[in-house]
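This document opens with one chain alone, in structure tokens, the form predicted on its own.
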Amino acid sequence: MPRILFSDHDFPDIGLELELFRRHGIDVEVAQCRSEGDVIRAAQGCCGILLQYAPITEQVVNALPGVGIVSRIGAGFDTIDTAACQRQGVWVANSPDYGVGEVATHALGLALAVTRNIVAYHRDITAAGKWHYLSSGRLRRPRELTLGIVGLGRIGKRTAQVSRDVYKRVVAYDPYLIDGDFPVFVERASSLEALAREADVVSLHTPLTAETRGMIGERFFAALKPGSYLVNTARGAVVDVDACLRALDAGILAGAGLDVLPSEPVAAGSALASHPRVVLTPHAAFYSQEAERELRQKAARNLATWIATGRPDYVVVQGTRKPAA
């Protein structure tokens, strides 16, 4: 019978996962893994592993020649080490497409959040007992603003729909994508910096890549106009989180609307949590029950197709080692 781990989780239950494995005939081990050394000594024996934050480095991966696929519980696959990976035949997976339309509509929600002041206004009555429609300050109409969206893969497109009826104008930055990738309603900016200078409300869908790290940082904040937002529901290391924080204080940011950051959960005592101008959610856009259904089935099945047929429904990375006869 094949083994599989599923290395980590922060799920209520896997039953899910459980029982599909059942159906498949394929043995599981659980663990909580951490650790390059966690991973290692948990997935003796097994030939995929089935992982949500846990790392597979190049000495993870060297370390076991018996694993023939990791399959990603997320669309992202930064903790991944892909080119090792590649380098070793080992196929790597993920649930792409789960989530499209709850990302795209909490970046939305996120985005009026800030520009109408919504959570402002209730911090305002329920913690100073104010109750005036100017007690957060002046506000000004979205259909007048123009909204910048940085990566214009699935998630970036179904926000500039979602959001094509709210704002002025749509712009977007893809340097990947050929002009007829772009919706008809969307302006194409020549570059990071010409989106700054476009946008009034900035929402980033990027992966976090050695590319992207970073890149939301002071020279985009320098392009910026004073009283512009910013929406990340990407991965939190895209955006440079000190200089956002100096951009806030400046009066570059009017707000900034953050459901993901470098570094998870939220520290206690920092600087974001406190900021008056900044909304933060639990790296939640993903998130309803069915799109979580979604994105579990298709992480879990990468491995039972893989063992079942030699190939992953969802390839990130194609890799040749195979499961066993």
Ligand code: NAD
Given for the second form:
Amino acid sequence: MPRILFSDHDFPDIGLELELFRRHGIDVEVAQCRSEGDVIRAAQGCCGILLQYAPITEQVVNALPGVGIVSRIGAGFDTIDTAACQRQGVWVANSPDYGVGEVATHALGLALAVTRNIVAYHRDITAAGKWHYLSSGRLRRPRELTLGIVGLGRIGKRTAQVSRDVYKRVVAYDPYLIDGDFPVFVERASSLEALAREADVVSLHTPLTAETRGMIGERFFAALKPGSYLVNTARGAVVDVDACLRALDAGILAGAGLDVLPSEPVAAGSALASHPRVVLTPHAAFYSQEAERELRQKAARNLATWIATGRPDYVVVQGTRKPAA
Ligand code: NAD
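Condition change, the form predicted on its own to the form predicted together with this ligand:
And the full complex, kicking off with our chain again.
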């Protein structure tokens, strides 16, 4: 019977995965791996790994010649060394399309929370007993604002769609798309700095790559108009958090709505957590009951499909390793 490692998860129970693997005649080793060593030890005798956040580094890939596939429960795959997998012929799969609407509406929700002072008003009322429309400062008319989207892929495009009736204009920066991939109502920004100069509200939707790590830093904030807003539902490390805090304190940013941080959960005593103009959510943009079920089913099914056919449903890296006959 083929055996796979379920390397780590933060779900209250994993009945869904265990039932899916049982139906496909797959044996499961369940662990909570945090380190490379944990993964290497737990994956002995396994042909595949289902992971949430466990590190699949070059060392892990090299140490596990029997593993032919790793499947990430999620769209992003930045905890996986995809180049090492490619070199060793290990398939990498993910679950890319389960929560596009959830993340897009969450991004809009965070944008509205900061541009309409929703959380600040609530805090003023409940913590300070203030009941006044000016308690948290002056607001601008949404229909006068421009939304700037960085990364116009699945989620970026949906964010543009759900936001288009809220804002005056939607502009986007995505150097990897041809003009024809831009919806007609989205204007193209020629560079990240050009987007920064146009946008009042910037929403990030790129993957975390060597190129995007720290991309929203000093240079970007220097190009922003004072009083702008930043929303990040992509990956925390796309934003240089120290530069973001300086931009908040300098008034370049009037507010920031962050669902993701470079290191999660937020550190105790973090300046972000106590900042009056920052709204945090706990990497929850993907979440609805329906999306979670779809996400977990698709990620687990990648392993079952690969074991049955030699190819997973959602391919990130095309491997060469084959399931045992
Ligand atoms: P996608 O691959 O469909 O789209 C990403 C887009 O970013 C692509 O169009 C690509 O061309 C563009 N891009 C890449 N590098 C860029 C750069 N340097 N500058 C500008 N654009 C660039 O991905 P997606 O499914 O839309 O996911 C977007 C992000 O959302 C990912 O980081 C993913 O990990 C994250 N995500 C977060 C949550 C959450 O719960 N917060 C849930 C799902 C996805």
